[in-house]
Partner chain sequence: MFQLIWNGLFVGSFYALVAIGYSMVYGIIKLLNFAHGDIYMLGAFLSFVVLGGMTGILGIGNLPILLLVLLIAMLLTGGLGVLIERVAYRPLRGSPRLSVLITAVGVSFTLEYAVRQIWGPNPKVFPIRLSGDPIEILGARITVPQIVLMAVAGLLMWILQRYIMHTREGRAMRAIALDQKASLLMGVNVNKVISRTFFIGSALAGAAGVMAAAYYGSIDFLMGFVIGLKAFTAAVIGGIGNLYGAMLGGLVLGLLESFGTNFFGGEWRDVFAFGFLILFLTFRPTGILGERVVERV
Amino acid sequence: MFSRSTKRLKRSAAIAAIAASAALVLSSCSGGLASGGDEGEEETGPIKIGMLAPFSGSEAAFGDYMKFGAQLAINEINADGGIDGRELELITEDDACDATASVAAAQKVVTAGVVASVGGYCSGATLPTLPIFAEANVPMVIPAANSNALVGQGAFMINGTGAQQAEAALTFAKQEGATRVAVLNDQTDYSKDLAVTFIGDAEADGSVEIVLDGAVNPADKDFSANVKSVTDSDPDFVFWTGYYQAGGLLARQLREAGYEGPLLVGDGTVDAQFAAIAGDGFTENVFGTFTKTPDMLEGADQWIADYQEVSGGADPGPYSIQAYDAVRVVAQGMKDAGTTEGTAVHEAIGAIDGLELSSGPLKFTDEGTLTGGGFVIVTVGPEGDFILHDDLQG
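If we take the form predicted alone, what would you give as the structure of this chain on its own?
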C-alpha cells in the first residue's frame, strides 16, 4: 500500500509536445515488464486501467468527455506497441457523482483487476474511493476532482486544487475591481470547499469584503430566497461555486431580480449546459475559473480530430484532455518502474519530472498536486460554450 478566445494562450506547441511525449513513453520502454498481478497470465494480457466517472445523473456529460479522452491516449499507446508489448485496456464504471455508487464502482474495477485508476470527477464521490484503491495497491491519478480534501491522501491530481482555483478566483475578482463579494455554494463537498477557501483567502487578503456566505439546495428550481439574500447584500461581484444545473437557474434568476454585476462560477459550472439552462440573454457578464480545454490550445486541431474519431464525432469537453494526460502519466510511471506493481508505479509517478502535459511540464509536489494550478478565466461565448477570457498571466 502507499500512503475560442479573446486572448490566446502562449502554449502554441503544447499539443504537439504532448503527442511527441506520448510516443516517447512507448518507444523508450525497454526490458521486460514485470506483472503486478498474477504472474504468467497477467504478463501476457492487457494492462487494465480503471476509470470512475459520472455516466448517469446531472453530471453525465463529463463522464463521456473523460472516457473518450482516456481512450484516445490508450489507442495511441496501443498503436505504438503498448507498454513493453502489452496493450492497455480501459475499464469504466459509473459513479454518478454519488459517494455510495462510487464505492461500489471502485470495488468493481478492483475486482476486474485494474492496476491503476485514472478517474475522479466529483470530489464527494472520489474521496471515499481513496481507501479502496489504496488497500488494493492501485495508484490513482485524478484528472478532474480538485477538493482540498483530496490533497495529501496518496493520490496524484493533474487538475489544479481547490486552493489554486480559489486563488485564481480572488485574483480575477480584484482585477474586476470587486469590493463587495457574495459567495454561494451548493452544499456539495467540492462546492463548500471552494467557497470556504475563497472566503478565507479574501479575508486574509483584506482587499474585498465578503457580504454574503450562502448556500442553496441544488434540488430546488426556485432560488428566490437565495437571490433575495444576494440582492439584499448589495454585492458588486457574485461567486457561485456549485455545479451547472443549479448554476444555470441561479444565473437567470439573479438577472431577473436585477443583479447586473459579474457572476463568476467555479469549474463545476463550466459547461455548455449552463447556457442552455440559463437561457438566451442571461449569460452576459458570466465568467468561470477553469483549466484549459483543447479548443483553448493552439495546435490542437489534430488532437480534436483524433478525439472525435474515438467519440463518434462528439467534440471534446471539460476534462477530456486531463483524462488523456492521466493515462499518459500512468503509462510513464509503469515504463519508469518497469513493472505494473502498485507501490513501484506510485513511486515512479511521483518522481516524473518534465513530462509535457496540457498544463505544462509535469512535476508533482510532495502532496501529489501540480506545482502550478493552471487556472484561467473563461466566459460564455456566442454559441453558449465557455471560451478563454483571461489566462491570468498579467
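Positions refer to the first chain, counted from 1. By rigid core we mean the largest C-alpha set that fits within 1.5 Å across both forms. None of the values given here were measured: they were computed from a predicted structure. Compared with the form predicted in complex with the partner chain:
For residue 232, the Cα coordinates differ by under 2 angstroms between these two forms after the core has been superposed. With the core superposed, residue 281 shows a C-alpha displacement of at least 2 Å between these two forms.
Instead of the form predicted alone shown above, give the structure for the form predicted in complex with the partner chain, please.
A lone chain is what you will see next.
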C-alpha cells in the first residue's frame, strides 16, 4: 500500500516535471519568436546591440577593453538623441574565447532580440557564431578577430585581416634587410593563421628564407626548447605571432639565449604588459604590427578620459577603440538604412564611404574587410608602451 502510493506520487511528480519543462521550452520558444517577429513592440524600446567577448578564460582582460569601448560609443550616440529617437543598448555575453561557449552566447543574445552584433575577439570562437547571426538576420561588425577564415562570410571586419598583417610584417622584414627569418606561433587560430600566411607570402616573394616554423605551448613559462631551436637556426629576424602573455617571456628568454636581432610581434602581443613581462632591458629592438590605438591618435587624451569615465578609471587597452568604432559603424548603417531590419542595415554598412575611424576613413571591400589595412609598425617606447615607429607608407 505504502510502496504503491509512493510510486504513484513519484509518477505524478515525474509527469508534472515533464509538463513543466515542456511548458518552459514552449514559452521560451514563443518568447524568442515573438521578440524576433513582433515589430510593433520593438519599434519603441531601445535598440539592442549584442557583443560577444571573452570575460573569462585566458583572454578575459580583452572583454572589458571591448565592452567599455563599445559602451562609450553607445553613450555618445544616446546623448546625441539616439537613432531616430530610440536609444541604443549594449548586451554583452561571455564567449570565454571558446567555440562551445560562444555558440551558446550567440544564441542567447539573438534570443534577447539584438539587431546587430559588435563582438568577436578570438577568431576560433567567432567563426561558429557567424551562421547563427546570419540565420537570425543580424548584421555583424567584428572589431578584433581577424583570421582569414572569417573573410567573405558576410561579416564586416574593422580590424585588418591576418593577410594584411602578414603583408605588413613582410614589408617590414624586407625593410630591415632580413634574409633568414624564424617564425613562432602559439598554436591559437589567430596566431597560426598569421604565421602560415606570412610564410606563404615570404615563399611566394622569395626575398627572405624561412629558417624556422615553430610553435610554443602558451601555458608554459619555460621556452628553452623553442629558444634553442631559434638560436640553432641562426636567424637575423624573428617573427612572433602569438599573444603577449607568452610573448613577453619569449622575448626575454630569446635575449638571454643570445639572440640580438630584431623581434617582430603580431598585434596580439602589442600590449603595455608586454614590456613589464619581458622586463627592463629586454625590449630593445622589438617591433610590432598593429592597427592604431587611442594613444597613437591625435586628440586621444579626450577620448581616453571619456573612456575612463565609462570604465570606472581603467585605461583603454587593445581593441577598445575598434569596439568603439564597431558601434559607430553599426549606428551609421542604421541611420543610413532608416530601419533596424537586418538586410537593409547590412547593405547600408557595406555602402558606408568615408566614415572617419581610428584606422582612417572607412570603406569596405566586397568581402567585408577594410580597403586600407591600416597596419603600422610600432616599437616599445621608454615608458614600456608601444609607440609609432613606421607607418609603412613609403
